[in-house]
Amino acid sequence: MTEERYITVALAKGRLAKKSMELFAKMGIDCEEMNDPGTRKLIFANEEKKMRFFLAKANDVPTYVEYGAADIGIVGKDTIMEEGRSLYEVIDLGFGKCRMCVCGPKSAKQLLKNREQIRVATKYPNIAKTYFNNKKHQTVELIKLNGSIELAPIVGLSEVIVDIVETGSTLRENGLDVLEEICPLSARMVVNRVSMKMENERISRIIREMKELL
């Protein structure tokens, strides 16, 4: 009899990983080693359930899953959309809720309404490009930034920004508003296409049990 292989799960570091592991623990799949703040381990295993977990930067999770280095990934919808990888999105986990929005000063609302050519600063150029090209049919110049996006319209780098909005308090403090909502966001479970076929029974059971908890 062939030995059962491990199902490997890639988790986006931070709050999503913590919430995800709480769900796995409720399913009887816990991993005590992950709670040790001093650990230098990169991969954590539950030997009994033949499950392995590792933490990765959010942007890398879809890559690990697409290439089969992880069977399952848990990451924000924003990352899935931005990375555009080939994988199955199987569950909306419902936590990490926020929105992807077009934001800027109130004066920029008219520029959006009239579909004028504007500059858009964002950490999410693919999401912004898809929205403006396909949904709004508005020509924009995209500027990729990595830091505080709110700064861009304040210093005149761009007319608007495309960014994640949770409470909107940072926007308000800087005299900016949500001008248009692109889409709602939350944590999602994704699965490698080959793993779904090869390990259908085990992965389907994980999906089913996870859905029952939500």
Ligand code: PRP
Second form
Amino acid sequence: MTEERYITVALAKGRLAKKSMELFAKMGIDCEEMNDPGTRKLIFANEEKKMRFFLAKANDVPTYVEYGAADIGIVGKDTIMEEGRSLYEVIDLGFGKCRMCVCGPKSAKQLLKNREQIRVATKYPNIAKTYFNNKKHQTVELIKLNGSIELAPIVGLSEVIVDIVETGSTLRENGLDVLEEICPLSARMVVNRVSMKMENERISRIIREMKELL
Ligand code: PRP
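Starting from the form predicted on its own above, please write out the structure of the form predicted together with the named molecule.
Okay, now the whole complex, with that chain kicking things off.
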């Protein structure tokens, strides 16, 4: 008899991972070791259920899943859109809710309206490019940043930003506003295309049981 292989799950480090593990725990799949705050281990197994979990940078989760190094991934819709990988998106988990928006000072509203060639700072150049080119038919200059995006319009690096807005407090505290909404976001479960066929029974069960918890 061939031994059952592990189903591997890649989780985006941070809040999403914590929420996801709570859901798996409710399904009777947990990894004690993962709750040890001092651990530097990167991968955790539940031997009984033949499942393993690892934590990765959010941007890398779609990569692990597309290549089949993970069968399943849990990651934000923002990252899925930005990475544009070939995956099945199977569940909207409903947590990690926020919005992708064009933000800036109120004065930039006119620049958007007039379709001027503005500079757009963002951690999400693909999402920003698709939005401005395909939806708005506006040519913009994209400036890739890696964090604290709200700084860009304040110090004159760009006219607007494309970024995630959750509570809106970062914008408020920096005198910026939402100028246009691009799309709503939340955590999603994604599945590798081959795994979906080869491990259909086990993966379908995980999807079904997880949906029942939402
Ligand atoms: C995100 C995002 C905004 C902020 C929005 O940044 O880029 O800056 O959260 O949240 P709010 O609407 O609740 O204020 P994050 O904290 O992930 O850090 P970063 O700036 O390094 O990307």
